Amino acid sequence: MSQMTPEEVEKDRARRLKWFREARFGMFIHWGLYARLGRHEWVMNRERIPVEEYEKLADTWKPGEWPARTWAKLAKKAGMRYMVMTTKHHEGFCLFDSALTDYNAKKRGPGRDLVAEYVEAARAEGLRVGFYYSMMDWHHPDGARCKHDEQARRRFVGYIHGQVRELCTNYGKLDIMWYDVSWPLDAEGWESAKMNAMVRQLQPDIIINDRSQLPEDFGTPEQHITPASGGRAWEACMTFNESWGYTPIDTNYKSAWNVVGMLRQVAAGGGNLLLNIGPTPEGGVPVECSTALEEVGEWMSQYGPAIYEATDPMQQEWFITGAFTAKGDTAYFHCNRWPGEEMAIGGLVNKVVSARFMGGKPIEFKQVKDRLVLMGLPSQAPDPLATVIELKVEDTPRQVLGAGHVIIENDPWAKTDK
């Protein structure tokens, strides 16, 4: 990458992000000790469990027979287009055959590499794969003592760059490099420019999040969807409840049509959704959260293009009854909340030229200035999660409205019929 030119570097980030920026939809596994527990993926830390307590659980754990198969099927079931899993989170168990540390599934308990099981049941599925990389190590003695030992400092950064190393070397491609928590140290001290060259000289394909303390090729909001500016590649990860790791004990569970819901949004600002599951000591996926991917995936067979090919930006204001994605001169209206026979969508200031359901049968419509209302619907919802309404209009999609009453002057259009 140093010897390209900026123009180059562009170029190839834009090669390597193109899958990415199609995607849409991908899965976050967060799996580890911590699911012995239960009680969330920070228990070592906000439990205060002393470290050599804490790794008498690599010795207990004793996972399924292949639960990523399980995993990756319900991915593609959903729609989803890619998988990120835990290779060591911040406690510092390796889900890989490491050969820099004996603290591993294949050393301890599980007896086996469980991240090669994850990328072969991936593969199988034809997802695209992703790995997951704790920087901050809890387990290691010189994960904290390198913020203020420079020996420590040095020997901490080789065990996290030999371990980067093995990842990428070790399991064939490789899609997504996911580091997180890069505590305690900052991009000079980890070495991130260094590690990441190692990376790509490895992983020519792969794409690198901005977690090591440097901006690389894509933003991860966590826990909120807000999209980058200036082009951005981003994607948002969000949880199913309040835990990344399994916790049983957290049961606010998202539903199908917040999952839905989601994805519009995402699509609507260009970016990607990646969900997260936490599975059980076994591996075996919390219920609420198989059933709801199910149903987000029959959703999206019949929907898919209004999210996965939608992402033209488009103006559009807050609206109780549905949010809009658009592609070129088509607008998309997500109705999650069905208001009856009959709808009124304002602000949007262009012509309609045509309305229907989604794949389906004509819509009737009238139109006066930048009020459209659809008649003659059905009582109830066509669909529960989303009903998308496919309107054709002049010129690009446009949503404007204020806190007043908005009077639109020099109309679009000389008719106000439709």
The other form holds:
Amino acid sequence: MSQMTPEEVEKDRARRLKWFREARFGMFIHWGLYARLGRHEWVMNRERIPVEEYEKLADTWKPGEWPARTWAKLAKKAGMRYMVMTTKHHEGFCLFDSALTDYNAKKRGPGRDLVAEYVEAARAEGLRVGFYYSMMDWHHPDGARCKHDEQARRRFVGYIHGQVRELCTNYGKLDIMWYDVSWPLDAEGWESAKMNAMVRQLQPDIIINDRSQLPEDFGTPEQHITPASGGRAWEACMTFNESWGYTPIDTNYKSAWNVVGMLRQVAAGGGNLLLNIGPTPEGGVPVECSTALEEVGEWMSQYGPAIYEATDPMQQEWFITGAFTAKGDTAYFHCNRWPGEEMAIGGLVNKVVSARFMGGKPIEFKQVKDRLVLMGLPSQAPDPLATVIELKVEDTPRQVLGAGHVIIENDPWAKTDK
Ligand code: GLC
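Return one more block: the form predicted in complex with alpha-D-glucopyranose, after the form predicted on its own shown previously.
So here's everything in the complex, that chain up top.
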């Protein structure tokens, strides 16, 4: 890498990111000992559970048979194209077999390498494979001490780099290295540049997220959908309820309607959605998640191209009946609050050439200046999750409303410039 010119670095990054930029939708899986307590993946820290007490969970954990197969099938069905699983969360317990600690799934209760099972399951469904790895570690004796003690820092960084090496060596080709929380060191303390150079040497096609305190290949807005600037790749990671790990007392789940809305939003910003599930200790998927994902999958099988491919940026404004994705001279209006037999869309600053239900019948319309009225529609929403209406327009689609009503001077409709 170091011999590359900056242009070559960017070219190589574009090559490695190609699949990711087209993937749009992935499954995040948070699974670990915390699932057994069911009170959020931060339970060890939040409840101040002593290490010796927490550790015991490892000896008696007995996950069900190959749950990753169920997750991968569900992900595929939902229209997801990749998965990212926690190989080690902040609790420090490794789901993979590690020569560097026996606090791992192979040597403790499960007696199996749960990461190996995951990788095999994802590949069997043709999904790309990502590894989440928490740099922060509440179990390792040097995990906090490393901040003030150089000997401890060296030992701990040796441990972390060593585990990252194991992950990049023992599971074949990987697609994503997804680091998390880098407390308590900085990039220099972690020797992140060296660590990531090693990752690339072992996995030349891999993409790396921005959480080792270096920007690397893509940004990871968490719990909000905010496009990155300057064309940088990004992926919004979101929970299904409000926790990442299995938390049955946290019942505020997103619906399929919410997920379809989030997919529209990431597509419009040219990014991805990494949507989390927190499986039970046995590996079961909470029914709220599996039901919603199946519905999303059905929706995606009908309207997929308006999400996977329609990712051109389009100026648009908030609008209660829906919002757009766009590709070239096509604007896809995702209507998720169906108004009835007639629907008006304001502010479209383009002449509409044709309107139709995506993959279906043409729609009668009239357009007076920047007021488009679609007529003869069914009274009920054809698709309650979002009905996509495909509008072919002249020029690049753009919606301009502003706060003033009917601005005669400076009428955007009258303008020919874009
Ligand atoms: C936060 C949390 C963590 C979760 C992660 C996912 O950093 O600490 O529990 O794994 O977000 O992005």
